[in-house]
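Coming up is one lone chain in structure tokens, specifically the form predicted alone.
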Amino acid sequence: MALPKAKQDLTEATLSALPAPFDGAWAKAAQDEARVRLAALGMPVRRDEYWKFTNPAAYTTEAAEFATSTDTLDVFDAAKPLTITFVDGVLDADASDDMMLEGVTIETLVDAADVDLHWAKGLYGVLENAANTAPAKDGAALYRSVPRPLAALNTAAARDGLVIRVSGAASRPIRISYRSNGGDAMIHHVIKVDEGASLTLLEEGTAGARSNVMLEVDIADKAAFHHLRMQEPVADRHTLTNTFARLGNESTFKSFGLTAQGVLTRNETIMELTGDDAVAHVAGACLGDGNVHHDDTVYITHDAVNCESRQVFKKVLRNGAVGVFQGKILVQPHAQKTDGYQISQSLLLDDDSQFLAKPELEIYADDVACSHGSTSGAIDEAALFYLRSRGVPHAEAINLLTLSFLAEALEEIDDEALAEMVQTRLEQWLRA
């Protein structure tokens, strides 16, 4: 079927202003394949399903003037990671540490690309091409995709990123630390988890004024993959983050976002449990303070017997700060035993904060556990009022009643002392 013009001139105009792709055979490949997906998609725009709530231009038009960071956040030091630097999306090799790890073989997506034969071939926009074609099963079209255009563009254009084969338990986290000098940075970073490996990785900072950074996962049985993420307060950054990833029998996929400000983001989560005894959990919790929009989408597909999935978002929004909450469950028909949890929540501090959230259960097998809840409320005025009585200051009052809203999302996040890194720096947010 035919694009609307508008949506097939934008089209037309980022594939025309694409970089040219990268000369190894295999990667060529994929990033004209993927050229060939988004000409199909097209770009997105307001009218979409998924982009009602957010507006996609700042992430498919010229951008303005945005603001630049350059400083290098320090959550996890504490954790002694392997840390890699990548400045507007480029690897900075100097501000980074030797890629090498016991466990672990790290190359960039630059050197892969140039390797005849190399593993990452069979994974590299792999698990987006699968999330964006999708076929209907067994000629049902309730088995649809939903598109990810953008997706499709990070890998048509992607010029770096990192290539992660782990093969055994990593000895120490790897930290991904981004900076910007207000450039734009469209970075892909491909990991294939081996069968009972596993891996933390970290990502902070900002990688770029305007940013679409993927991860591409693929979790073998017995594996388990932890990530987390913070996206640190600069005001004028646009971020937009694509993670996909495919989970095998008994393995285990664990991410948790923190952000504060950002004038645009949306992180998205495309999760496919395909082997049985699978476990998936996704939290994040935001803090919005004004000219502020964040997006949560996430979307989990149920394929295989006896799986867990949890879903747990919070934001806390204020002085016009707008939240968005995207979630689905698919549990396909053979997906018995399924255990699936959603919730988001949503604290608004003024009148003036917008919480949007879509919540969606689609069921198709009869023996399963799935639930989902979405909430918007103010502040406690009679916790606030006890801790007022008791000689906490006003703002001091706040935060607490703020960080206890925050709990539930903090506590999916499995190493403690990483959820006290990330605690300790939501406090100094707050704070600020």
Contents of the next structure:
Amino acid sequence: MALPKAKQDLTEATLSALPAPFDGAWAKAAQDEARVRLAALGMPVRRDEYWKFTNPAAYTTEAAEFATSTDTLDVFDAAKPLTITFVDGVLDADASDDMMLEGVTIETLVDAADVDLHWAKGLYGVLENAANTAPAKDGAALYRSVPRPLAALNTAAARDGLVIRVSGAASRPIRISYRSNGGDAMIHHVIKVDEGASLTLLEEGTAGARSNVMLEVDIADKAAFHHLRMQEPVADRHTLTNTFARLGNESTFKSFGLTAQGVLTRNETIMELTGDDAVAHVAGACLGDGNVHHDDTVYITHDAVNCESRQVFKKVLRNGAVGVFQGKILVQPHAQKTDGYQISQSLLLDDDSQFLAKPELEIYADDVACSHGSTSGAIDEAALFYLRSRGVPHAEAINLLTLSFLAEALEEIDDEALAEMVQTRLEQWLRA
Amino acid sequence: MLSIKNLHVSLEEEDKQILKGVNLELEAGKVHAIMGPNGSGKSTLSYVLSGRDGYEVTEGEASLDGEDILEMEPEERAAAGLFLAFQYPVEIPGVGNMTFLRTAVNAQRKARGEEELSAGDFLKVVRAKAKDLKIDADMLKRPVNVGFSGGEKKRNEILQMAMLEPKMCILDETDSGLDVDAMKLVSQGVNALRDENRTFLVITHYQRLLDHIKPDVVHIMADGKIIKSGGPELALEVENNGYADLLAEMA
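I have the form predicted alone already, so could you send the form predicted together with the partner chain?
What follows is the entire complex, opening with the chain shown before.
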């Protein structure tokens, strides 16, 4: 089917500006295929349903001014992570630790792309492809493929990233630190967690003036993947992340993101629960003050029996900030005993800010427990007065109530030590 | 200590007058009680004095040690030494009781130009005072008032009072929702704070609380005014005869 003219023009312009693909055989093939996919999907425009609440133009047209770099990449220092640094999308070896970690093999995408028969071939662009080109019907299963062209763009155009294979219990977390001097970044990580293995991945910093960072995570049976992401208060960043995950039997995926400020942020999480008894949690907290647009888009497909999924998203918005939540749970006909939960809430600190929410449940199995809720609220005046009557000044009382509001999302972080690091940084950002 | 002169108060939202000329002089070191039928304006008086939104003072004044409090923000009144023990203490999920207490204590110290308490010093003080009120470590850790029973909430109010050491304490129906044992415990907490430099205004429906917290003066409030003041015997009179006789006397 032909694309609308505006979309077609944008897509052609984007394709013609793409860098040459990797040289290595498998990587070149994967990037060439993604190119074809992108041409078919077309670049996103505001009129697309999937981009109804967030204008994709800032990601797809010329970059905006970007003056700020970063100095706060130390949230997780106390966790003694193995740190790997990317500056404007390119690995900075000098600012990175040796890629040596027991139970884990870490390579760069650039290196892995040169290897003839690399396992990453089976994952790079594969989850993105599956989500972008799912058949409408496959046996009894039903799919509603949502076009995610910016993810296909990432597969086609990524210049670097990490290729991580986890075969045991990683002895310490891996931290990916992002920095930018004002360039754009297109980064693609693939992570495979083998049966029974586990990894904690930490991400912090600003990857580029405009960044498109993608994670493809394959979690085998009984494996666990924990993920924390800190998006710092850099005003003029345009941040896009796409996280694709596939979960095997009794596997665990838990992700939490804290975002402060940013003129444009969209975090997409697309998960397929393909093994029985899998657990998938994704949560986020956002502080937006002023010229901020923050979008969390989640799509979880239950494709197996007795799985649990949980989405908890909280946003505090003031001075015209806009928050978006699009969250979907799709339960396939055979995915009985599914336990799905979704909550998205905003705390609007004034009349100028807005929260746009599109919660969706699509259920074809008959023995499931799924619930969802979405609310927008103002500060609880009774609680505010209670705090002030005890001598807490107005601004600090608002801060306390903000922390109180966000607490449910932060409780999603399993590791207490990491949770405390996130909490400390949240309080710093709040009181800055 | 607290001086209230000809205080007239209306609701902001609707044109309804609640207080119609309240006069009260509360001396340092004394316990005053206010009793009165439902809707007489007792709770409104406590809210107006502590600075809650929604009320408009149309006439009169209120001052704490000579300082006009009606123009102050609620936190300024607190720093000046005013404390209201709420009839319905507010639940604040996600804020630990201890964090809340420490924030409040240090905010007041800061406002008064005093040094903030260190975490260690604060912990020592709060543990000792909590013990007297039978508040355990778990209650201190839990979010403010969340999941607390009625009695625990009121004990928590008294703990805040003990930590903040205000000079003017207003207790708004602190006995509501308390069983006999809890009332004893709360009263002991209040009595322990009685001091020649500290004044209490105890708002209650029942004489029972006043058996435990013995007042120096009892006021009867009706239709937005103090209609009668007297000694503790006035409370007994109300307990035995209700308000009907007093109201009839006024009519």
